[in-house]
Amino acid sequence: MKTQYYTATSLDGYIADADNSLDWLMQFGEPGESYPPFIAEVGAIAMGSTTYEWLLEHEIYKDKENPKPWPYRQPSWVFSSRTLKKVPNADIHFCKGDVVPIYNEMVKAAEGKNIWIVGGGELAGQFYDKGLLDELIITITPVTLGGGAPLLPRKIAAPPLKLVAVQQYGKHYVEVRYEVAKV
């Protein structure tokens, strides 16, 4: 079981632009080839409120007359200090505060499978700060944004991340996998 931060980033290290838009990423279409095997190994999901609200606006309720179902079958935890709208028939837990007690709930719910930190970078950073982040799986896209939501707003220099894999997907994506060193 691993806790993984799996996300896409611009070449200059942003996961969303200054307007919290992902249009720069969506121009490339559906997720890359690595997503199906990745999600098959996920047993629990963590995300911040910005990611959750983006999903509501751009996926679930994009067509208000015909809302889509929650896209994940895994139990999901949404970290937020605000009250957010719940998606009907979705296994979503709203939480706030320290990630450690929630992490323990997630491990139990994942039943030996991995935990996916969907976004954002600050939430992944909180897991890192507590020694709970095991791996970064980052898809790099051929665009620069010049600003926005940073990939991982933490200094990680010593010990450095350990590169464990690099894979090109199509003409646009490079996926890098880094193991987080435990101290």
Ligand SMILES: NC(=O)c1ccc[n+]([C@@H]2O[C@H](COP(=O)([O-])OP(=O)(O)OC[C@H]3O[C@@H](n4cnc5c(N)ncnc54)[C@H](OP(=O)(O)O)[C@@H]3O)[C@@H](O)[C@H]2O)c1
Given for the second form:
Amino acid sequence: MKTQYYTATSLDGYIADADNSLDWLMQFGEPGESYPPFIAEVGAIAMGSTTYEWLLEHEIYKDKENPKPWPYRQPSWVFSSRTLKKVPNADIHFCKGDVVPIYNEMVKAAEGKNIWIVGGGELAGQFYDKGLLDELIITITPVTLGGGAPLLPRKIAAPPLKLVAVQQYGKHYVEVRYEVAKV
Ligand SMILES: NC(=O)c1ccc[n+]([C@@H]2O[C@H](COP(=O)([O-])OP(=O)(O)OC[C@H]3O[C@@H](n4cnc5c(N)ncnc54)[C@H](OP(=O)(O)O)[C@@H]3O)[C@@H](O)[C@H]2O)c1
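Could I have the structure of this protein in the form predicted together with the ligand, to go alongside the form predicted alone above?
Time for the whole complex; same chain goes first.
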């Protein structure tokens, strides 16, 4: 099993713009073709509270009269120091602090499948800091944002990431896969 940070970024390295908006990404429609085979191999999910609250506002409760279900069947861990609104019938564990004990819980729950760090970049960085991040799967989009939520606010330079695959999807997306070197 691997711990994977799978996300989409602007060309200048932001996963949300300065207003926490993903409109720049949504203009391209559905997620890339690599998503269905990727999510099929995921057994547990982690995200920070900004990402969770974005999902609540823009997906689940976009139409308040007709809320949508939680989009993931995998158990999910949401990191926050606050008490967040819950989603009915969703397998969500709210957690905080050191990622190591949470990672251990996630590994058990994932039953041999991969762990997906949805974002943001700082949370992916916390897994990286503890030597727990194995792979980056990054869709580069043809936009620049000039600021916003950073893709991965860490210095990873020596050893560098190992490029393992590059794939173009349609007219807009380039997906790059990197392995994180273990030191
Ligand atoms: N482009 C894409 O495909 C993509 C993918 C994912 C997300 N996004 C977007 O990118 C943005 C990411 O936002 P973000 O950079 O703020 O990151 P985030 O990880 O979603 O949220 C950060 C917050 O999570 C909480 N947190 C993180 N680590 C914690 C820990 N160890 N213990 C307790 N709480 C912890 C803290 O908030 P509190 O303690 O105050 O709750 C922190 O401020 C969002 O707008 C999201 O929608 C884009």
